[in-house]
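As structure tokens, one chain now follows by itself in the form predicted alone.
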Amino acid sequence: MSAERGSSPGQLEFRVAIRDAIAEELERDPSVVFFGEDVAAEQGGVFAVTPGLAERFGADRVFDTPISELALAGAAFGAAATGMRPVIEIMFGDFMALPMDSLVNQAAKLWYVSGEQGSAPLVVRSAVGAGGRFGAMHSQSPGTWFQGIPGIKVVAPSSPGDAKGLLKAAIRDDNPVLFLEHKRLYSIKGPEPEHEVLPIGEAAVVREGRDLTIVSISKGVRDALQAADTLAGDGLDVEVVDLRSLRPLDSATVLASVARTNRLLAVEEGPRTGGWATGLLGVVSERGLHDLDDAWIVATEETPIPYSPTLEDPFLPSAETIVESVRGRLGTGVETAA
């Protein structure tokens, strides 16, 4: 099916992988619907990702919406909460701030606040990233805006095969998933996926090495692989880890790689402050240096904040939890610097 739409045999174009994943899930599950700005237009949106879906599945399943990201997210949440599996498209990730309330305060928390009785199985697709000369307000990568929100997953594939397998997994997930597609990846081609569905939250070692670990996500993975080839000419054997998702973050795969190479470079298309790379280095410092007791973190658990006082009070960091952590890690009678 992919070959007749522009991909060579055995090779899948990124935008076609996205289209195929949506089409196959629409075919498989009648509760899946797809809507957004221009997604049902003849060209299939500004990046020509979804042409033909409206004609194939009809206006009840694939349709265009007004230009209102907040309305899109609200409609998706309502549909998801009442039994549908909506996939929506926010044309540019920069506009993700507009539906923030529906996604962060409603969709992400429904499973928790309902006592696991309700869920919001929705997917938000969005084009992200710079390099296309779109300017300051159409070139950002907003994955880290959502990385601190329990209840929502953040996925950003780097290859067509991963894009297809991860998007199908996202549509089948029972809770909201933010699916980020880098603009400069839409035209790349790669092998068909080996598996129909890929698990969300598992990083991949896409190049093995022994001298240095480079970790990235989305387009940064392709840059890291190119750099690794160049550095091989210098005699440096580089291992490349593709995170594939920012939440859940597969720190175990990164730690295992760093244990082999003893060096880590995190490559992020975004600012250092508040970025995922800084957080990842914090994880490596805390857990990779565990035997040295050099660094660790006290923070809340990976859930929304509870309401009950008996649950909320111990949930929060406090002087008592800090003391408990220090004593548990270092023991009492610790030698201190003069």
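A quick note: this is a predicted structure, and the numbers were derived from the prediction, not measured. C-alpha atoms forming the largest set that superposes within 1.5 Å between two forms make up the rigid core. Numbering follows the first chain given and starts at 1. First, how it differs from the form predicted in complex with the partner chain.
A displacement of 2 angstroms or greater separates the C-alpha positions of residue 312 between the two forms, with the rigid core held in common.
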Contents of the next structure:
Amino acid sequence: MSAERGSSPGQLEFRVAIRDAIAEELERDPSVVFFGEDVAAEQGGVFAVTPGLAERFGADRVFDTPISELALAGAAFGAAATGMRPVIEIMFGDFMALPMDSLVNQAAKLWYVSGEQGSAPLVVRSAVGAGGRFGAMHSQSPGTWFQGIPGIKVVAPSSPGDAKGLLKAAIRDDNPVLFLEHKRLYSIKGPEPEHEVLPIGEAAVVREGRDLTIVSISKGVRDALQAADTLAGDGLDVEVVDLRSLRPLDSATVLASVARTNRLLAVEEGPRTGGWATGLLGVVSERGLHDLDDAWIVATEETPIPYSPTLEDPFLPSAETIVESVRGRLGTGVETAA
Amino acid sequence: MSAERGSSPGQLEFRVAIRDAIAEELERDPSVVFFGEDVAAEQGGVFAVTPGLAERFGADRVFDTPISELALAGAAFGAAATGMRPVIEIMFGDFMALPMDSLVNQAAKLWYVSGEQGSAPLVVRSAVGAGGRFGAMHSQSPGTWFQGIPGIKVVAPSSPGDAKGLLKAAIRDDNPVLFLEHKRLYSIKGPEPEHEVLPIGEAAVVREGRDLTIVSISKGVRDALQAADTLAGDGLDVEVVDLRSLRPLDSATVLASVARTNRLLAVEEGPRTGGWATGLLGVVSERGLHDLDDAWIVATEETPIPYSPTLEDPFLPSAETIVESVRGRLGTGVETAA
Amino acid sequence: MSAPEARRVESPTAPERGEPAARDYLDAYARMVVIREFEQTIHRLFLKGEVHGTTHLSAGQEAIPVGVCMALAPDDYASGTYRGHGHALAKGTAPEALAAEMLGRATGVCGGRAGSMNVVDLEHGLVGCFGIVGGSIAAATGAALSGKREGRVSVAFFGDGATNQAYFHECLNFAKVLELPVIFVCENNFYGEFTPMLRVTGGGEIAARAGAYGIPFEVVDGNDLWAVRAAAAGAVERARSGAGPTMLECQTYRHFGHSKSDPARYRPSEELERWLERDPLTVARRRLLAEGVSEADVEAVETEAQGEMERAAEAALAAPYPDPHERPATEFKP
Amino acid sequence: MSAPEARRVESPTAPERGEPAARDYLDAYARMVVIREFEQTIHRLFLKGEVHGTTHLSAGQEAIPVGVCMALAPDDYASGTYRGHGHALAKGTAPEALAAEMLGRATGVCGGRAGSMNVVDLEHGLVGCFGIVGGSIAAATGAALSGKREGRVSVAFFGDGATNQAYFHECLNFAKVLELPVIFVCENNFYGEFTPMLRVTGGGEIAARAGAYGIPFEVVDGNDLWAVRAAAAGAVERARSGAGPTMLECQTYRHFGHSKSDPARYRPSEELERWLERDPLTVARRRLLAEGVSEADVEAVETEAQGEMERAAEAALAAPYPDPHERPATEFKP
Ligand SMILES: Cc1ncc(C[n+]2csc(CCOP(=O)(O)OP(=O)(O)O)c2C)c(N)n1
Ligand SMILES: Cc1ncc(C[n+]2csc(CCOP(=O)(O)OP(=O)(O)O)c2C)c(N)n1
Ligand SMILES: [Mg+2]
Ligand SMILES: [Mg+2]
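Would you mind generating the form predicted in complex with the partner chain now that we have the form predicted alone?
Following is the full complex, with the preceding chain placed first.
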């Protein structure tokens, strides 16, 4: 589909997965358009995600805009309400506060408030997350800002295959979808997705285990998987659940997992207070309290994100801090199901 | 202090408490200024909270602005960073997405990111909450949008006395503070505060009980107290905790209460997913799981807020729905501590 | 500081256009009367406690949405504000469905979910009315992206106060850069809520702001149906021909206070009187008669319009309230 | 579409002012050289992996912050952008503290927490540099509220792309309405990231947008230190005298790509060459000599500036990284 596939066959690069998803939907459905800041330039945006699309689909379908995030979202709303399927790029997730009024008060509300006359099928793609030394204004994960907004879906894939399937689903979805792409995933590779679209709102058990459920999303899922490998060496059999979306929140999959493992760790790249991770523990304690022997969180400190490597690295959750936290919480002599 | 006190002595009206707090701080500290849309007009804003202030303190201290929420917050930031203590009004909490970039990326980050060179002592007052038939864009409670933002305090008082003490504390606080005033509290009356300022970040046990802890904030606290009275008739001894701020979150007070009652109900005027209430249950399950016999939430449906009275009333938590929920969850034969 | 008299600037851009017939203006006048009656009815019903929350009446500003919509095709797009009853009625929303919405009834155009400030009527091309000042500007800009493909025009109605909002700036520039077929109609009634326009509007010239984006603009007597329609027709022509956006600053005045609870004491009484003399209904009526329409014909449409509104209000008042159990809400379109 | 040559407009507002002495311009030139050396050093260190994340170099634009700051008092306020090294250095930040910040060291002006894009230096009146396009405009507008009381002036530096942002519109209007002592300095380098200014800027005239708010404006040759200083001096005088805000559009060009990873292939090479010929350092050097400063004196400050930067870089490279355990962070000011 795209000229720039990963070198080994079947090895789909995350950024190419995104590009392919957009390209395939642009191809499939004339109502799809894609616009944002510098996305149609030769480079295809600052993360080189979308080169070639403008040339291939023309300036009517793929175009650059002024640095006007609120107008971007507002224009996407008006277009979506009148039959188009706009995909826009907000370059960094940190800028998501600028278009937030349109997303929250226009796009998210149309379906319900209009008495279900229509909806706003738009997708907002954005590069999120820390670890790249981009500092406090280019590293945040704004998923939690929007998790409490009824009417808008918040999706964040952890693998190229999921990215492609979920983005295609997002573009076909009749509702507004925030699609959050972790910067540190752009260069990873993985298999092509098995199905053309991946339904939004279904968490995935990406590793089965009997002793502890670790839940995360986006890059955190990779850290959790890596941590699970290490912990397997301790004799701890860890199950890993990838939420894939914060809204809808697939609590059923998490509850079912916890019913098996009786222990829950949620790993969030963001502060504990007001994050999705504490909320997830809350959902489980509301509906599955008696399955729960232990529940805790690995998150960041309650400060903005620092720039210096010696500050940023320990600030962020990682496979190591997850392993450390599990060992600290459960002790070395954790009684496992084995 | 103010000309318009509640009719019976010692009966402080919520809106007057706010007005008095601003007036007293304007009087005490020349670096305090107050501005917003129509706040200096004769009416003193759309909720008649601040009449008379402009006349008393002059146009240099109290003034009207254009309808420019982002400039309001941005100007407050720059002024606060250079030594002033601006108090601004964002007329309705629903509009809080418009100035959010300045609040999140400027005000909240200055202290930490500057390496503690300075901070942004500003206060954003805003009228929040539903029940007034104002519809989906004039009824939201944006506290949860900001709960996950390190560096900004989120305060929401439930009584006139607290409102006055907390607002004065907010104005004297060296950090940015969102001060959320529930519209349906403006006309209630209560005693003058006992102390001049009330420290931000301390929850209050506003009613002691042994069987169940109900936690809420803002108007929800009044509903909880009313529900507790009714439930007392069932023989259930309910403790009510008023969080008073969502950030800092005083989980210690909640944990101590739950350690006594072993049951926790959080009541939130907002959707369950992504709200502060699930997060609170999460905090308790992380740190007090073994004290917890039951935990659940009363919140709103996962939709925008409807206009019609027959839709809005059942949509919102109330003393009745709290009572109903407690009875449903605990049964009539709940084993009480008595 | 008080509002200046509306000033009229000859359109530098409007070419000769086929004028509508007197009959069309009579129909338009009838629509203006419906809007006036609607606002007065809502006002009465508000005082009776039947309309809830708050409401913002557009009486005095009727010539603007009606004049603009005269120049539109039925399937063109529009977006309005919390002061949006006139926007909806001019665009085609049935008075009964709109009144029922105000009353929170199940038969309301949005099933009672939206209320006075957030009306949507997609069937009639009304992308929405927006409780957030400036929101309508974005909605119409976006609709113009669709319009550009479909040969449809899009209109944003908004107030003078909205021109100080982020939405105004970003969307006007966006629309110009993309040469979108959108018309920005500023209803300059010289006040935000309680604050005079001139006190919060740098430069004091609203239309001139469009000029800074390279957008053609016109200052229009917003109380003159003929003037509004002519300016709008020019803008529509420009939009449809691919020449991009236009801004119309229509100067007008609201007869009521800002919202239900506002006695509007901040407005000098001479100012109000001066504007009441130029009530857009009076202006239109006089002109119709001057153009040869008979008094009887005018009275006939007035009576008809009043009757239409009365029947609408009665039907709305008789309609049931929505039952949340009967029609469970969903967050998402399935 | 390529960037026009900088055009020069005689200031309609600047009265006769006491000109600084040649010595002052020589000092200013030295500061420009420090900035240039700083950017080249950072570029080198970036390629070596010592500067992390990304960085945006201002080489080619030095005359603007230096010329503006010549017209300021030391305790006046300023705010800058992610392309802010020049803003900070011109305002008084020590090269060593700034370099250490870029390198993420504990001795950085923000202790290594801010990095390249978010520098703050309150001691020198730098309210902040903002990674969010347009943020600097708000910060300076707010600082001007303080400035108005204190007799201080406030300056916002920002790019051409920022003039399409919400912040630009709302803050310029806000500043005008309150007649704040703020100077809006647009560094028009004719590109956003990879997108030419003219393609995304309706009307194409940035300074003219200020006019729409009633704000006096001037288009300045941003590569000419003398021109920038003169325009800034007029604006400062206006601000201090209570006459409110001014906008200066300083036309210039960046020598590097937008950020570390950008080869800037979107710019025609003739365009780049044309601008390189008008390198602000060359222009200033030539003028200094023409005004009678000796080659030896010019060389002396050049050598000194280069030495200053070298020592700063060395010291920064030798400085320790911050230790999160040694200095635990707090979310709030206690
Ligand atoms: C973003 C935002 N800020 C403030 C308000 C509150 N508000 C409602 S109407 C209004 C005045 C609007 O004035 P204008 O744009 O002139 O329209 P008019 O009401 O005169 O029709 C204000 C401030 C709002 N609804 N939205
Ligand atoms: C609100 C926002 N949108 C987008 C960006 C990404 N971005 C960084 S610099 C830039 C271009 C800015 O152009 P201009 O204002 O002309 O300044 P210059 O970089 O040319 O100095 C963009 C789009 C950002 N930092 N902030
Ligand atoms: Mg108005
Ligand atoms: Mg630029």
